[in-house]
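Here you get one chain, nothing else, as structure tokens; it is the form predicted on its own.
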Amino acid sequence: MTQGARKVVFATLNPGKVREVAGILAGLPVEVVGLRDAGVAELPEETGETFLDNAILKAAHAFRATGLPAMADDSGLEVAALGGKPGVHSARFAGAGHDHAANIRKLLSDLAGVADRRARFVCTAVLVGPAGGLPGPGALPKGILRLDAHPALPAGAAAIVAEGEVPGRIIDDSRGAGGFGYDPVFFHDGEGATFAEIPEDRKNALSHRGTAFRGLRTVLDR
């Protein structure tokens, strides 16, 4: 940790998830902990209809239970055949327990037979702290958004929100061995391969969660 570096809580339960987000912010003054090295032992249970909605579940859940800024994201994957679907449901596609090759498999035969396999992951990220402490609307970059007022979060709180998306299309065979989720089948035209094959470095930058969490990056490099 760097000398003098802010603590935020990532809410997630996924050590992949917080390398991922701790590389995206690698060179500010901020060590990112995921919720079960803050002392948090689970998440709230995912109820939103949107992606904002179940970020700043997560987000105003750990920032109750730890004190401490807290950034989440509700990131999912949107197949124009299959009318937007799994979305905000992308993680339990399959039914509960996160089991990401259930979930793959699901897809996959969901798709038999479709030639229209376009597809796009999109994610809401928000950091949730002490609305005195996060900029006014005025101060924030073109795109980032700072909500006051959400059922969700706690009196005395505020929201930062930042989103990204990033297009693709699926394929039936797994390929790769980075990443988690769909990685291993959803391929990247201009890189020409799947996000599981990209190198973690070239993913954060191309990826829905690398351009949300950038966009959180400038709230946090202040």
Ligand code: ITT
The other form holds:
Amino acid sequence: MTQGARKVVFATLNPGKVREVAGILAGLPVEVVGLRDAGVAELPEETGETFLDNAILKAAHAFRATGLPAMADDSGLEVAALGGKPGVHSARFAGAGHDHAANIRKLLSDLAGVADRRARFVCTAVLVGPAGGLPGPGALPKGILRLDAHPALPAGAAAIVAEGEVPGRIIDDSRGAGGFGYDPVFFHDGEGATFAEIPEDRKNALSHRGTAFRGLRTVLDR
Ligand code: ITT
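For comparison with the form predicted on its own, produce the structure of the form predicted together with ligand ITT.
What follows is the entire complex, opening with the chain shown before.
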């Protein structure tokens, strides 16, 4: 980003993401402004079929509404035995709304009697801003992309895209009180614990969202 463009909106309505991303981006010369503090009350319906489409939809909405560079992520749980579900539908797996307990109940019921418990969390994080204020493709670290064309991008805007994922497996009993969403049933073998049982900075060091937003960090830290 150009010098002086220090405010960035984070286009999410999920307080768990706000907490985590504040930790992941700590120490940057950037003021992360909450969606409501930027005067945006809602996000568009997530009609995209991919994490990328939905992340751009959210960030572009906030960019259009505020004129400020805007970050968003779209993330979810992909379960091998369910053919990658709930995927982009993770937040509303058990129906409309964000009832995390109901989503976990549906997940465990769909996996009843299933021996293969492999799953992964995935995250696509984007930064949408004026095309001229974002680094060109040659200036980006490996794995970080710049998109200049996407149906959801306003004219004159571009997006920086970073991804992350983390493998784990789904256990039958919820464990831990930290994190959000599916964390209490997402067991990380390296930690020997669920994502709801480990400290938040430890989750950030390992997680899909941590990897993706550390990718954006390299762009924000300019
Ligand atoms: P915003 O769209 O407002 O950002 P959201 O919760 O709807 O919030 P997503 O559309 O990206 O966000 O849905 C992600 C869902 O995937 C989230 O609600 C959880 O159910 C699940 N999920 C993603 N990351 C997770 C994590 O780190 N821990 C637990 N569950 C996670």
